Amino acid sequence: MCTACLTKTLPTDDFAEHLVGMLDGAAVIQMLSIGHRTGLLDAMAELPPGTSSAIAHAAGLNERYVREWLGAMVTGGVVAYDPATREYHLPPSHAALLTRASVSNIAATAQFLPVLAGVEDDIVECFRAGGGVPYSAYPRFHQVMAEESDMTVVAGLEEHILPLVPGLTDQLAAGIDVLDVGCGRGHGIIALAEAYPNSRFVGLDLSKDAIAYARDLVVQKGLTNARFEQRDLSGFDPDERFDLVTAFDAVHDQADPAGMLAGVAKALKPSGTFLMQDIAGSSDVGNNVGRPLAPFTYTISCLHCMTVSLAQGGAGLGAAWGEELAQKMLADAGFSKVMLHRLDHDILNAFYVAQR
């Protein structure tokens, strides 16, 4: 991007429909997350075009409030509607996008915005006195999380990720031992797990309630080689060793990135390889002006990311540290050998082959 671009100003005009335009958007994103949760924009894939008597009795939920989310959805441009008969209905190729049954769903990773917004109040204080916001104050980020973990990372191990690390696949056939630092809920870990019964997986994280709720999932699918702990991983110091450690969006949240990435250099077999995903983009702002999700990047880190580890007293690393830092990072933390890979399904996310 050239300096003149990242200096240009919008004409007066311009900028006030620029802004209209990102108002109209946040507001459907927050309606998006509503379908998501209550289960309208699901219904709705499923159901031939209909009155939002019919969607809603559908839905099981209240017409009322229905309609007033389909006044959105519709003049969002998210939902058809024939005025003649009153009736309204999700185009296939919006619900490609916007359902369960996708793996790109937008109205899944909707849920963040509002979500974030929870805490607005206490990062306002945090600009003016310092600080940060805990973990504790974001009661349904691991859920949500853990849906976009779903969609980023499960759906796409065995086609794209694992490839990354060659002859992966046969040795977690054949039996390794695995550890996945900030594993969160754990779907990845129980996922691999189920696929390779001969490897031996560990998870740990900061949060009692992920660990929590990984461990019942463990115990639900009758899973006997995935064990999760909670551990701060601040100064990781493993006692164990690895053929494999994994870290999904996980590192730039930490009080101490850097004490964690020398852990896991220190936790590897000397064979053993670092696979590590983190978003994706530059440590310098002006080389991010245009790239897709951007904005979103630097939001969710402002709101959670950069202030979780503020809150610990820590870096403050933050969800835009960029690849230029991470490659860095690596080295400084013993890794001699570090690939970087971009997926071309995947325009938010970077993935890292590290050894030492």
Ligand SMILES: C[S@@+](CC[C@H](N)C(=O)[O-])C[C@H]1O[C@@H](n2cnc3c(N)ncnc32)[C@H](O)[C@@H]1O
Given for the second form:
Amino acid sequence: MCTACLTKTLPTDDFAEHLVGMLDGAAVIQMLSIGHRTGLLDAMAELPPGTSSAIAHAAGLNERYVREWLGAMVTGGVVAYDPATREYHLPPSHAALLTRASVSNIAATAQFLPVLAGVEDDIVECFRAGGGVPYSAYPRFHQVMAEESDMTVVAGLEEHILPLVPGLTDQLAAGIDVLDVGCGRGHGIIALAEAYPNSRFVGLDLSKDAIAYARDLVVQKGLTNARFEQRDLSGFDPDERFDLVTAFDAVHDQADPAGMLAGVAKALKPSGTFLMQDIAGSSDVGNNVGRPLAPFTYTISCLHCMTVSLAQGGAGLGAAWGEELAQKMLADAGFSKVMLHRLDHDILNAFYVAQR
Ligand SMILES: C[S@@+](CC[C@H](N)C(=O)[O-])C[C@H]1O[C@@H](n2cnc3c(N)ncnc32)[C@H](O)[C@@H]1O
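Next up, the form predicted in complex with the ligand, please; the one we just looked at was the form predicted on its own.
Below: every chain and molecule of the assembly, starting with the one above.
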């Protein structure tokens, strides 16, 4: 018996109950992902109580599948069911966390687990032989990441994120040069470019597909102050200087996070600021016991963030690199002033405001 261990040791019967609860939870998460992708959750949020046929008809889906999905939703505590009328209903208080109308849509976040489960065979092989699984093995990753970014970055920019840097919104309104590293599909930088037409924005990312998507969006929106370039940020050696550099959830899965951070420091004008959003938590697993979303973070990391970096021959920091290591690496990269912020509504992320 380990008396100093942090994880509670349960009697076998209680542990069985704990495990069964986790199995049910994981199953519901899979079905929430399907409910999001098929539009069922969005449709149900708008519908009065109805039968499986009425719901399937309204959503334009196959009744047999919808009924099975509803079974999981009812027994999983998501959807209310009246056995007398055989009617199902998504209560508004649940819909608030499960539809595209919400900026805290857990059904959108639920998609990560099935997306990452798609590479399980490759990951099992990596456990034996080392190495990593490349970005190209995750066909839906950038789409799901962009949806997540809409909630954690875009929705909170004006109210929560930009105010972390004093005076930043005034500078953006007047016109400054901004770089976003590891921009993915670029939703964050495009939202900024729309809101601040006097400023100029550049997004850099390794992914050809994500950059092509971001460029299309720039054309669709008719933006003239944003451009995107495919670039490997390993050993980043910038040829331009910026007033603001941002990194939204994009440092820990780099092949060369230290080299990228050093490049970011170099890319800043003397009075410039680096605004970095990354996963919250400690670098020490012991400090993360009991932390909500800690198992989620380590799982996402193992099945994606860590392995995509290792696949590039990289550092493999992983999503749980933690705030202590993040601050050390920022200091090593040449940032002498670093402020760490957390936002009340966002338990997944930490925000660093760094200056040289
Ligand atoms: C977790 S995603 C975040 C994307 C985006 N910032 C967002 O919030 O949606 C991390 C990004 O880092 C990019 N990335 C990974 N390794 C890279 C490298 N070596 N050079 C440049 N970008 C890289 C990936 O392509 C991916 O778009």
